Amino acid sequence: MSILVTGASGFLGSHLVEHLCISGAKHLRCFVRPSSDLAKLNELRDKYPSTHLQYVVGNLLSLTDAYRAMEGIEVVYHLAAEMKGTAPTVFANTVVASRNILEAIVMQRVRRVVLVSSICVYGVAHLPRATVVTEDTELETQPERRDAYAFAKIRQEKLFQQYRRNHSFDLVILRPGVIYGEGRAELPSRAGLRLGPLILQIAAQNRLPLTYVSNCVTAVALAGLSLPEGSYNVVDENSPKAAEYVRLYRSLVEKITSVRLSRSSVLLLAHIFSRCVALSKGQIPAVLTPYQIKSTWGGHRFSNERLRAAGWNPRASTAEGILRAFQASNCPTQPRKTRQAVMVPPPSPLASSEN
């Protein structure tokens, strides 16, 4: 079986590639950008010679590059997305890039597609506190009221669903919570707002929807093999409260100052700030709105029952995952040597398909 992983050099992507190599994948193609750090992927290529691990170097904003990456592929894991930057950049590298991937999927008649989405796609601002969010909860209907990343992920997922209705391929959508692990142990926004050495904890008693990277990767790999079509939340069990998570972070990673703020007080400040934004006629950006606060810090919980019932078995408990991630953040690492990626040559018949 030939497999393509987009975003392969990223945090989740490199862990997925390692998992697939360990699982015995024979033909594994990684789509990477020219600027990608290939150290981890190079290590895996050396460590698992039985896996034919090749790179396609390009940009998914190029339809030609998307076609080139997709040639001969049976299963696609689409992880590539932009998490930071200006709104146009996030939109282009998440939504426009996904459209090109989907066009290539249709052209090459790919059999199975796994999209790694996010729990941020749900429309939860109007839901009562502590509501359990399942895969049947409605997606956000007002994405323009969310931040750039949420807006792009919502549009991305709806785009995949649209293509699936109009074409024939199996589609599995995974909606992970906050993905963390060794190499990514920073404080997530759901734990509070980070301002240098200070973190403003909003709704400190909310439970964080976390998923340890190895647990998430297990779900992603399973989606490419046997999960029935549909959408699945990927969140670990026994998640800590935001206050507990921050306390452990302060103890094991970094000494920071935390200030707790009630959700009601933050909402009041957001309403005042929103009024200032309106009076400025767009001169002041709407950084944090009441709608965004309700969506992010509403105290909602996310069910993983559907994924559990389909056979997902997390590798590590939440307590184990947090401890490993935080302890690893204090371990010095040696810089790894990189070598240039080997580019798969573009097949000429596809190059003329870009428009």
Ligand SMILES: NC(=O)c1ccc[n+]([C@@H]2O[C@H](COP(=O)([O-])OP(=O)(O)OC[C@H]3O[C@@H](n4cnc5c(N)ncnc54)[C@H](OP(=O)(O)O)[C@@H]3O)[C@@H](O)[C@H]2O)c1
The other form holds:
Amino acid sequence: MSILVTGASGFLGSHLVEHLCISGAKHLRCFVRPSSDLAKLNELRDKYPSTHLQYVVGNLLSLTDAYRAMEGIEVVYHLAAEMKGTAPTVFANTVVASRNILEAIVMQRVRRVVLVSSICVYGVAHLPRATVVTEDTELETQPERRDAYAFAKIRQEKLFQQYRRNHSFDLVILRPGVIYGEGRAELPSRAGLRLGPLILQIAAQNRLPLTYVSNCVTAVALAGLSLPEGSYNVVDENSPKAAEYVRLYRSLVEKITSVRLSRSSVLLLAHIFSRCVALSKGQIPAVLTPYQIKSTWGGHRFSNERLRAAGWNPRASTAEGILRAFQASNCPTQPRKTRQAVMVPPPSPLASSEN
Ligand SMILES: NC(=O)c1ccc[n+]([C@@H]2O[C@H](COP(=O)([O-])OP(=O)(O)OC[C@H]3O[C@@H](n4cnc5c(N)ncnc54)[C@H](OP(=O)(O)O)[C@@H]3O)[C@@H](O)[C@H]2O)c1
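The form predicted together with this ligand, contrasted with the form predicted on its own above:
Entire complex below, previous chain first.
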């Protein structure tokens, strides 16, 4: 089977490539940019000589490069996207790049396509706290009210669904929560807003919809092989509350000062700020609106039941994942606590996570 991985040089992509090598893939094509850091992929090429790792160097903003990468491919894992940066860059590398990939998929008659989307595509701002978000929950209908990343991921997913309706490839969409692991143990925005050595914890009692990278790649790999067409949330079980996650981070990774803010006080500030934005007639940028706060810190839960029922077995518990990620962190203050220091949150009866 010939496989293409886009975003192969990224955090999730390099873990996926390693997982596919271990699973016995004979030939893997990795789409990388001229500026991509290939250190991890080169390491994998040396470590798994029985897999032929081929690099296609280009940019998915070029349709020609997308066509070139897709020649002879049967299964595509599309991970490439831009998670940070200016809105136009995020849009281009997420949505324009996806349009080119989709054109190439159709042209080259690719059989199976796996899109790594995100749980941020759901429209949850109006849903009450503790609502369980399943794959049947409606996607966001007002993407323009969300941040640049969510806007782009919503547009990306809708584009894939539109092409699927008009063409004949199989499409599996995965919607991971916050992906963390060795090499990425930062505090996610769902845990609070980081301001230098300070973290403003918003809604510290919300459970974080986390997925440990090894668990997440197992789901992604499965999607390329045997998952029935459709969409699947990827969240681990027994996720910690934001407050607990920050406490462990402070204890194992880095001393930072945390300040707790209730969601209602942040909402009030956001309403006042929105008023100032309106009065400024666009002079002040509309960052962190009440709608965005309700979407990100609304205390919703994300079910993984569909993925579980389809045979997904997370490899590591959340407690193990957090411990490994935090201990491997490159932050200057190295781990000081032992394994016993990690508190295992109680099992959730819903087998789902909250954010
Ligand atoms: N991380 C999370 O918490 C999370 C949660 C939910 C969903 N996701 C989704 O998971 C996927 C992978 O995320 P990640 O954390 O691995 O992100 P990442 O580390 O930032 O990797 C993104 C990858 O996309 C590539 N890319 C960006 N623009 C490109 C372009 N124009 N042409 C070709 N390649 C391009 C990057 O190439 P360079 O190496 O050259 O920069 C990089 O390899 C993304 O689709 C993301 O939206 C992530």
